[in-house]
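Here you get one chain, nothing else, as structure tokens; it is the form predicted on its own.
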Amino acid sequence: MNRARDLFTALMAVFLGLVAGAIFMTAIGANPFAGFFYLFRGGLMSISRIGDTLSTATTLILTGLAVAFAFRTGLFNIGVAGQMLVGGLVATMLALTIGESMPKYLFIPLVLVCSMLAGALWAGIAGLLKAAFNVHEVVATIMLNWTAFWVVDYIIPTFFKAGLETESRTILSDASMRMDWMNRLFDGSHVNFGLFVSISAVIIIAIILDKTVLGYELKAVGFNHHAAEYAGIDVARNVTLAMAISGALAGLAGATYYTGYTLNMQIGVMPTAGFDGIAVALLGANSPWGVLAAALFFGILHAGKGLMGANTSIPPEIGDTIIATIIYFAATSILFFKLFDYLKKKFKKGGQA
């Protein structure tokens, strides 16, 4: 029943967000039907555009999973952007130093493992502070975001800069997650091996949360840590572990983004995908499968807003406004829960009559 309610909430948030988008388009004198046509066509009109949608969704799946996993265990990981930066930094350093000297089938697993460890350690600091000293994870992760930001700001220009001080050298294809066969299949789009990594992560996290003792303990701590402690669960260990797993997912996002999509790191830029993951988790109701669907939907909107702006008088920012409105309605899910329960009771009464 909770799944039906969550689906109802997500669909209502999307519907109301699109209605709000239509109102915005009408308010500026544009045709909302044309706007939506190009908005959705832009992400699906060709195999290349589909590849771009999947490429955008790849990062959103992993950052959404990172946020959702923390939420499901009672934690608020607002530091996904920083953990993504640290994971991406480690991946970039490996790609620019040893990437070309190793076979790809060995190098990619190495990058993924090291990026996961980096993200896990970075988020684990916040988890440890929470477990040992009750430092709120929101404060700790926000501070760690900026610590990661300045670490990248120092390391990239000092050791890995390109012609410009503001970015690293470009990662060559042999040291990236781009695959020649995927490039040919999706007609030159940015889709890369990270797509398989993100889908695998969805499956693994779903199994951990729903089918394992570890998942039960982590969720129990999230629901009520006093009751979990009374039941004999090690609360401190599970809080630290939950943050570490969340950070590992964010580290994976950094690896797939910087070595599969952008192919370099820029300083002075906090990755927006780290914050977009909060939106994906909210719309996906903190479910791994919901996160997958929400990330694909947002991927379509991100990929299509440029075409909408190019073919109509509607600015691409309207696409961002639609996304923001959907997030707003998803965040007010309690209203939809009450509506769902009301409709359920009315339906039952009607059936009994």
The other form holds:
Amino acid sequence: MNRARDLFTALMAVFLGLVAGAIFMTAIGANPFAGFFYLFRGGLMSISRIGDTLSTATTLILTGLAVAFAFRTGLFNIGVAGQMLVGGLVATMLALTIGESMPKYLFIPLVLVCSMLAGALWAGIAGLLKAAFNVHEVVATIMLNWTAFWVVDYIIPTFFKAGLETESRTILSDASMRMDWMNRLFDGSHVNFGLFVSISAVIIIAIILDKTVLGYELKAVGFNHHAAEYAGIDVARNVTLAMAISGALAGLAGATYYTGYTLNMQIGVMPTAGFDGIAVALLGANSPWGVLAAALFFGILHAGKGLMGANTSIPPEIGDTIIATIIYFAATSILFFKLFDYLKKKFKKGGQA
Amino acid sequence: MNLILDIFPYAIAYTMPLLAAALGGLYSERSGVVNIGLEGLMVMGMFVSAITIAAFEPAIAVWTLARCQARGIDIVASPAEYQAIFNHFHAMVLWIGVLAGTLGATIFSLLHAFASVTLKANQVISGTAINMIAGAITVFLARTISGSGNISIKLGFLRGDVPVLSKIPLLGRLFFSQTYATTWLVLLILVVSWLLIYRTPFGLRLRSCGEHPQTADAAGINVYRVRYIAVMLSGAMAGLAGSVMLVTYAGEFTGSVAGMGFLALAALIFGQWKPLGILGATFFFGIAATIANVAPGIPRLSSIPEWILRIFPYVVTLVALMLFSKTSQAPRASGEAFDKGKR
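Okay, that's the form predicted on its own, but what's the structure of the form predicted together with its partner chain?
Entire complex below, previous chain first.
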């Protein structure tokens, strides 16, 4: 659509979200200038903090891409969290079984492929149900989220527990996505190989959407599936495929998150990054490069919370509050345009008089 | 058989918030507005209800003592009378909390109504924003108020037997024993909702706005107004659902309702957008979840792995949707913004 308009909407939403955040900080008696100072300082002040921002953004880029890709085909994939769990579970299982006895340059591609397949299959179920039986993808993916949740809840304690019943053994560095040279470069931060995976994914998805027949067909289905069908495009196939690709991206998010960032898998937790991906996609106007920018911005907010919490009385949830408000303003962006039209008219009238 | 008798009260307790939220979704979707924000509205209702009850709780003992003094009751000599008066004020505070939670979520739902009705924004995105805002801001405020992100209430509603009816053999024990007062409220609302939707002019207008808003508009119905009312009703019902969760089995606000709002959305579709279908779907979820909860302690069920029981309701829902969705009864205009200028 209109790129300039999308960019303007995003910047306006971010600006208003930050203003709302300042109002909330003031409301609880804190100094918003200090709050924002520490929030952004906490995400950017040193090379290791920038590393934290990047490692948070890694997951958000992939989940955001997953949501955005499905959106372009007119599908709302609210099941990224579940697909992340399934991809992450496969990756964790591989890392805790064969990972330590394989060379890293062979093992990481294996993990990436397997977690992509797992996520693609999981989301593909929802795609297939939509294509063949007209089951709404929102409900199907929510059901699949909880199914994945309980499967993880069973497999991790039964086969991979360490001391605690609630989490898996820690993945050794030989089998993880952490890289020694990256750790050194970023001064000990958790930034990992997933960063390259996510940036490559942005480039690949951008190419698929803009330069291939597949991308053209997917977008056509998203714009108007009746028209697409009339033009000879196989809607059912494209719907299934779009969900599968979206799930593959979510699976990658799970693999890089659990074997690169947390290094173990806890039970009883839906990964919040799955839902934050919706926010990333919306702010990024569903374009791969927009997703990248939005994920980096949200990464700063997430990484900076700690320093802000240590130096002010502001609870860390202010980050989530700002993100949520930004999404509401992005959703209601039409208001800005109406307001501008109104002001323009008023200004013109004033000029004539 | 005894097993069913034993788990029935728990299943009903679990079903009621789900039913209330799904009925909320019913109003909204029948008017043509998809409300994916049920989860967030429930969180908001639970939060407002929790802070209200927590604020009034210290006053219960004070009021009780004052009432005892006024009536000349010696609290040491007659503890039963003291307890009765205490229970009266305690229940009153809980009802105030439920009311506050309902109102709080109703006001919060205006954000969704404004975005999706007035501004014609994407309803799914607006609903997602509602979920995110509720989840973030309630914990933000709870942390400011209580230090931790949680707010707990000291004591919820007590279970009680319905007089006379609970003496009926079997049925009395299944439906009228060990019930919560809130259960009867939600069931009453179910009956009223059915009457409202199918037997009143408002219900007909509501349904017509969800099926073909342009025709409704041509017939002189104010589509915007009906949709605003419907979204606010859905906010009220979801707020009630969150509050009921708090005062029955949850007892604590922790910043989430663990996917109950989304489950309610699934029950709405599973129940094919009909009040009685929704009752069936939510009760199914209630029974299935309760069985999974108690299974490890029951010999005959403990041989089935717990995870199979846990995923059972979700898989059944998927299969059921597979079978029924081809002939879906979804409101035609659900999810579409109404534009007066478009015909």
